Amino acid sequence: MNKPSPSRRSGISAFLVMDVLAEAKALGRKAVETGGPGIIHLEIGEPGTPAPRPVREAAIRALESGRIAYTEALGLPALREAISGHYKAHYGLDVAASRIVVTTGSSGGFILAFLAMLDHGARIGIPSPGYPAYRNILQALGIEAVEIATGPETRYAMSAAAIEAAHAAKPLDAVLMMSPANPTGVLTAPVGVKAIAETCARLGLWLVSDEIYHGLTYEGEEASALAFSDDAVIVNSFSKYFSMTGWRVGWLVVPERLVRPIERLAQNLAICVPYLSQIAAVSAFDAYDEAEATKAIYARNRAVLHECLPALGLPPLPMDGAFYAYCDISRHSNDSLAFAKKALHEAGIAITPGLDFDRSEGNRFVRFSYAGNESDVVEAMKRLKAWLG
C-alpha cells in the first residue's frame, strides 16, 4: 500500500541547537542515575533566571480571578500600550499602539510579517553567520533566503554596502537585520542602522529588524531601526531581556499598510497569544530592575569568558551584546560538529557548532551561551582547559 510522504517544504534542516540541548540532557540523566560529573549547559540561549516577580504575581492574579479566554487577534489593548510606552521611555520614540501586534515569540512574529509582505518566490537577505531559523522558516514558507556574509572588515555586521551589492547581483524584496546578533553579540552601531535603513528605502525593499537582544548591550550603543524608518519591521520579544522564553509573548512594530493583513493572518494561524502570557507581560515593563540585575549576571559570565576564551586558544568575535561568545576553534580543530560532540561526551560541556548559524565558514566556529549562572560559567572554563590542555 502506497503512504503519502511529508511535505518537500517540512524537509527543511534541523535546529541543531535543539538536538545538542536533547543529547545534552539525556546525558545529564545518565549522570544523575551513576553519580558522575553533571553536564554544564552553555549551548542554549535561554535566561537561567526566571521571569521577573510582578510578571509571576500578574499570571497567579489571573489565573485566580477565573476564565481564561480569547483576547483580540493582534492582542490585548494593555499590552500593546504597554509596549508602545517602552518605545517612548526606552527610545524616545512614538509608535502608536495601533502598530504593534502581539505575537507568540519572535518566531511566530517572523511567520507573520514574512507572509504578510513576501509572496512565494521573493528575496530576502539574511546576515551570515545567523539564526539558522531564519532560513529554515523562509524555506518552509518558499521565501528564497539570501545569505550575505559578514566578515571582519564591518566586525561581522551586517553593512549597507553589502546589501547594495547583492542587490545589484540579484534584485532582493527585503532585508533582515539583527542587533546585537546572533550568534556573534555583535552590534551594529546606530550610524550602520541608519545606512542600511536609507538603502532599503531608496531600492525600495523592506526592511525587518530582529531586536530580540535590545537591552542586553555591554559595549556601544544599540538604536531601533525605528529611529531611522517608519516603515522598518520591527521584532521583539518578552523572551530574553524579561527572561519570559517559556511565555512566548513577543510583538512586532509594522507600518499601518501591514495592521489589517497581519491581522487576518493571525486570526486564522493562532486566534491570538495565550491570554495569560499577555496578561503577565504587561507586568513585565514594571520589572526594569530585575532584568537589569539579571543583566549583571551575564556581563560577569562574559567577564570570564572574555579573560578565558583567547588564552585557551578560542578567540570570540566582539561580544558587544546578546548572551554569546562566537569563538573561533581553528587552532583546535575545523570540525565544528565533531569539537561539539568531542567537549560534551568528553568534558560535560554542551555547546553549539558553528555550522547551525553559517554553512560556509560555520566548521570553524562555536557558540557558547553565558546566560546562566555564574558558577557554571567559571566551572565550564575549568573543565575546558582541562580538557584541550
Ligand SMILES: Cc1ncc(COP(=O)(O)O)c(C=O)c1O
Contents of the next structure:
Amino acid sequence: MNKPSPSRRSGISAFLVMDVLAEAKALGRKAVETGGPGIIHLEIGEPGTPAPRPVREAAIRALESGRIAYTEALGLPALREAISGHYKAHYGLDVAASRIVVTTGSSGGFILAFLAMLDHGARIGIPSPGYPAYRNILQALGIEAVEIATGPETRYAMSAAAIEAAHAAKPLDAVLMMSPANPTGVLTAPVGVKAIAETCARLGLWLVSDEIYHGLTYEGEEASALAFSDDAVIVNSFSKYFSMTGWRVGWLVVPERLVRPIERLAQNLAICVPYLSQIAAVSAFDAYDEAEATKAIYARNRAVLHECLPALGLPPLPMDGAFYAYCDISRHSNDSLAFAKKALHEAGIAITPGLDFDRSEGNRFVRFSYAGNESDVVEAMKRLKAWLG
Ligand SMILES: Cc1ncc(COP(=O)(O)O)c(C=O)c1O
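Could you switch over to the form predicted together with the named molecule, since the one displayed so far is the form predicted alone?
The complete assembly is shown below, putting the previous chain first.
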C-alpha cells in the first residue's frame, strides 16, 4: 500500500548550524571519555546565562500557588501592561497595551504576524544575509521571500533605496528589517530606520521590524521602527536581552487593525503562550540590572574578538550589536562549511558557516557567537591562532 507523503510545504531547509551543533556535541562527548580538550561552542546564538533571578522566583511562586491555566489569547493583561511600560522606560514611547500581543518567542510572533498581514502568494523583502528561519517560515506559509542583498556600500544594513529598487523590479507587499542584525551584528542607524519606515509608508507596504537584539548595542544608537511609524509591526522577545530562550515568550506590537485578526489566529493555533512563562516574564522588567551585567560580559567578549579576528585574517563586519562576529574567511577558504568542519575537528571550535544565512555569498563568511563566557572566548582565540597561525 502507498503511504501518504509529507506535504511539499514542509520541505524547507534544515539549519546547518544544528548539524554543526550535533557533530560538536558528539566530539565533545568523545573528548570527555578520552580526557582530551573539549569543544568550545561559538556556534549557537544563545546566552550562556540563566534567566534573571526575579523571573525564576516569580515562576517558583506561580508553581507553588496553584493552577497553571490558559490565559487570554493575546496574553496576560499584566504582561501586556509591563511591555507597554518597557516602551515608555526604554524608548520614551507611548504604546497602548491593547496593541501588544504576547507570543511564543519571536518565532511564534512571526507566524502570527505573517498570517495576519499576508495572503498566500504575497511577496516580502527580507535582508540577505539574514536569519534563516525567515525564509523557511515564509516558504512553509506559501509567502514569497524576496532576498534584498546588503553590502559594504551600506555597511551591510538594509536601505530604503534597496527596498525601493526591489519594489520597482516586481511589487512587494511587505518588508522585514532587523537591527541589530543576525548574523552580521550590524545596526541600522536611526536615520536609516526612519527612511525605511517612510519608504514603506509611501509605497503602501507593511513594515515588520525584528528588534530581538535591542538592548544589545555596543556602538551607535538603536531605534525602534515604532519611533517613526505607528503602523510598523514590531517583533521582539525575552530570549536574548533577558537570557530567556527556553521560556518561549516574546511579543508583537501591531497596529489596531491587526489586533483582532491576530487574536483569532492565536486562539485557534495555540490558545495562548504558556502561563508560567508569561507570569515569570512580567518580572524581567525588574531585572534590567542583571541584563546589563550580562551585556557587560558580551562587551568584554566582543573586545577580545574585535582585537584577535582581524589579526588572524578573519576580518568581521561592523560588530555594532547582538552577539555575533560575521567574518570574511576568503584569505583561508572559499567553502564556509568545509572551513567550519575543519575548525571543529582540528581546533575544537564550533562556528556557523555563512551558508546558513546567505545562499549566494555565504561561502565567504562564518559566524562566531560571543554570547558564552569570557574564558571560552579567550581560549577559542588561542586555539584559532595556533591553528591558523
Ligand atoms: C534575528 C532573530 N530573530 C528571531 C529569533 C528567534 O528567537 P525566539 O523565537 O527565541 O524569540 C532569533 C533567534 O536566534 C534571531 O536571531
